[in-house]
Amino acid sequence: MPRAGLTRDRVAQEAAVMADEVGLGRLTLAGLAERLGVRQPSLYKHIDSIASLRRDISVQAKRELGEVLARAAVGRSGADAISAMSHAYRDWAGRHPARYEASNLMPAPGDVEDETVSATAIQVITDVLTAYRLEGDDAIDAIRAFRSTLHGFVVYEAAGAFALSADVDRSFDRLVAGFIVALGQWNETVPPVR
């Protein structure tokens, strides 16, 4: 029986919710319509296209990640609000593999919406980095070095990778801690220009 009440945005959180369950690489319209009780051809009232159902996908979850780490910074500041948003970025990526590979899409030219939600999830991480000092080129650095810290042990954790025997949540513990003192340093090591 047809759900009524089918909106793009409804469709776009049911589909994210089976692509977390299916892999967003496996995610079919012919699955979503089964899914949502309805026949294929119905979800072209609400979307263009596989490709433009992973587009919406992607804005939903570059919205979600950045709600998650403006909550967990709220009311922290420097080392705890770093460590706060660290772990709330691993635990969301976790519990939402899809939805994670879909936050990191790049926006298509022009995709105003996206370009938006994207800066918006950055301006949480510039906005606690400030506690740092960090301005210009350091702030976009240390941004970046964030970014990329997380995201490759939530890749690795996510394949399987860390199969030697200590805690891998101490790893994670060490990781942030680490980047923390890090920062505390970073205007001071700068490396020479190659």
Given for the second form:
There are 2 protein chains.
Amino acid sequence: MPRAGLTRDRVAQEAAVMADEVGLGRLTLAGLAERLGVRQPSLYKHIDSIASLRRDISVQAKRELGEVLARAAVGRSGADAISAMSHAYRDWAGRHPARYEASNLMPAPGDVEDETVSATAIQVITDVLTAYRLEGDDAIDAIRAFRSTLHGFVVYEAAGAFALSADVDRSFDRLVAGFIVALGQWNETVPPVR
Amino acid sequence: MPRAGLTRDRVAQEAAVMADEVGLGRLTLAGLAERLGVRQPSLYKHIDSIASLRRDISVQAKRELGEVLARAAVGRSGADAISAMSHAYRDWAGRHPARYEASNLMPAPGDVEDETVSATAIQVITDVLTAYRLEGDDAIDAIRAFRSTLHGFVVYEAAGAFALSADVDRSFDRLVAGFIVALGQWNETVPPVR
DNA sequence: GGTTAAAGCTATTGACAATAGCCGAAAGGG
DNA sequence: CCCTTTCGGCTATTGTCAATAGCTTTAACC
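Output the form predicted together with a further copy of the same chain next; the form predicted on its own has already been displayed.
Following is the full complex, with the preceding chain placed first.
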């Protein structure tokens, strides 16, 4: 029996491909092993557990998404950068549903690599919002709002929750435009103390 | 062996409670049966499958959420109603994480009860946005944006993704305030044709 | 070429959903 | 009030998972 030449990266890579095809929740070691031409227990020479495999997919996905966002924002600023980044985000999530889902898994406390790559991806967003001269908590609020807005839309779209006939592309354009409008008045939107 | 007096509703009710405690993905029939004082196979006298149980939780959750939203909006209109509904939404989701997750499951095609209760919950949102005199696709875009905004925030908050020190309540207030600002200029935010 | 670590394998376990088939409890009609 | 019938429990079992134990073979290095 010749060796299959697997590595931890190779296994995670194929796992991501399989997950995007069948869904992250339907990723099984038996199925993955078959794709890799190997028996199921053999995978444990390369992974610690299926949880650790999902973590590897997550780290890889965060890295990819961060790069996609950075590439979309390069050479642009302000509303232009936000719009470009938003569309790159939605596009990537749509083409890689399971990777996208995995990219939203929180790092385990103490997992430095995962924490680093997560922070790096978020930093791209932070940098783009900097053009609006937001600082401190104002900036944090804006980043949280931006991420929430994109995430909610992408999740609902992936779930097929936008069933009506209205054009989903147009809805997304308006969502982004609306967020940019809100951002332009961000300092005037501080709600009354409650 | 005296009868436990179970019904399909009673099982779904307890399942929702258990799911909120341990997570929807960790809901098991063994655990549920133990809570109900019954052996695991006995549950099949009341449910068809664990998928159908999740569907029952989903229907129940959609009904509850719809009622919560309707109650929050009653006697209010415009920005006031949107704000009240938003806070009721986040509050309910925070107190019932698994029910909330279940409430976002899509109805199976042809499941009339599920489709009805889903539509009813969304209708509450539609009614509130009506105050902004949005019609047709404009209204659909606004509803999609509103749902996306709330959902994204609630999901990230539940996942613990807002780890920084900044006050999450304040971030949510500003998110809602920002959406209301965007809504006020909704007709001016039609993006250029791309 | 011999040693050894790594990478594959079979066999097995334990958790889980699900099915089959039995048996006692409760409900209703004569 | 008993007899029948239905229905809600039960035990036993299966198939699919992830995961572990322990063996064998490959290939890398001296």
